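Just one chain follows, in the form predicted alone, and it is written as structure tokens.
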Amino acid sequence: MTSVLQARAVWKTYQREDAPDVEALRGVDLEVAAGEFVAVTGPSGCGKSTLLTVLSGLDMPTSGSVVIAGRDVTSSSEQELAELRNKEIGFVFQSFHLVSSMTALENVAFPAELAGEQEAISRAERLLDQVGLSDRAHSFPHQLSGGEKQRVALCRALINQAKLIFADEPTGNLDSHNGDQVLELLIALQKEQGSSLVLVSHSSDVVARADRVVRMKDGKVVAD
């Protein structure tokens, strides 16, 4: 299968003035195929979230390489990274990260508008309809429940038909009912668009849904 992401010998070291350096990632190798759902799991502090930020280009590795859709993230300029993140990558965070001054519809449409998409609003409306939020399109984030906010975040992550979706504990702030609902929607939309999904979670129920499970410990991949 075609790979959409390749990480080779990725290290991430955080330097501290008055304490030993922290090696958050220690020589991680990871490859993700097109359309694949990969769950990353492991104990707290093992490097899961750090891996996601480095793989997505939100942070740079200390050494090693990350290639997304044929482009080397580690040697790209900030402008190239911004373009890559907007066009090829979608993000779903535990704490939603919606813009408080924008409606649900505006939050979803925003990445497409940045990309110059003429049909941004109509595409956003269709996505909100797919996740059952047509009637909440003109509500602001403070007027939405946690489950509704996360469904808006899913739509925003998917509006540019990203090749690769990163999700960091996307159900972590939700009760079990809303968490199950959001996970079902995320997987359904990911499969529909043919995107790859890399999802960090400690939930065994979430992990059980993945095509593949990567287990981490002490900054290393210990099982794949």
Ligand SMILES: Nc1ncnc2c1ncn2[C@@H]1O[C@H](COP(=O)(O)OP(=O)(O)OP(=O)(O)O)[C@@H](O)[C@H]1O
The other form holds:
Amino acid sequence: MTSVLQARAVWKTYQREDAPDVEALRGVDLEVAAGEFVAVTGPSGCGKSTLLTVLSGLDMPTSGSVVIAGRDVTSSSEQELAELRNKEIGFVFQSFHLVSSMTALENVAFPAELAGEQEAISRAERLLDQVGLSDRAHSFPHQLSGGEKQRVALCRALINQAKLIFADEPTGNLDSHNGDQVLELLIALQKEQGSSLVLVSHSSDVVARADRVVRMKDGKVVAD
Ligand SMILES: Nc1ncnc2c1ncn2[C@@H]1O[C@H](COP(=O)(O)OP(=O)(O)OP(=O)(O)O)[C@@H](O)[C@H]1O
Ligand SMILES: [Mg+2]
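The block above covers the form predicted alone; next, return the form predicted in complex with the ligand.
In what comes next, the whole complex appears, and the chain from above leads the way.
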């Protein structure tokens, strides 16, 4: 098995002023294989979002190691990390996180432009076409519906052909029809690119589609 992500003995403690520390992750081990679709599930507050931010190099673990595409994030510089995140990792958030001053096309093309890709715009146009949004390419986020915004966010996550895609409840703000459509597109694009997908979801339909289900409780993986 070729793995694209290895997390070993990962702990994450949040320190708070005037309140006890929160041990959000308490010794998580996780390995993700190339092309695999892993669903992460568990009760509210069990550490799922924290796990995604740590596995994706957005935040550092308090202890333990996270190796993404062969690189240990805990011993990488800020610049190496930024590059790693842009090239190897795609994100989809529950609340879209699009840049409000950029059109749909610009939002999608942006990570490819950052990576110095000459064909950024034509690649972005192709992706928007694949998710049925050719005619919305020049719309701004506030002119788009929730489902449309999330389809734009999918294209942005995929444009650099990231090895690893993280999605934190990507259908949580959508009605069931739009949610299903976004999920189908995400899975189809992930399979087409051969990327791995780590997706947090409470939906049993989503979980049923995954190659593997990781269940968390109180900051630990309790079933895998
Ligand atoms: N920045 C922070 N500072 C302090 N505590 C935090 C911080 N972020 C999260 N926590 C705490 O860490 C724990 C795990 O939070 P996390 O957001 O990872 O849970 P979750 O499983 O994603 O929950 P949900 O399903 O509600 O999204 C919770 O107890 C939360 O209150
Ligand atoms: Mg969460």
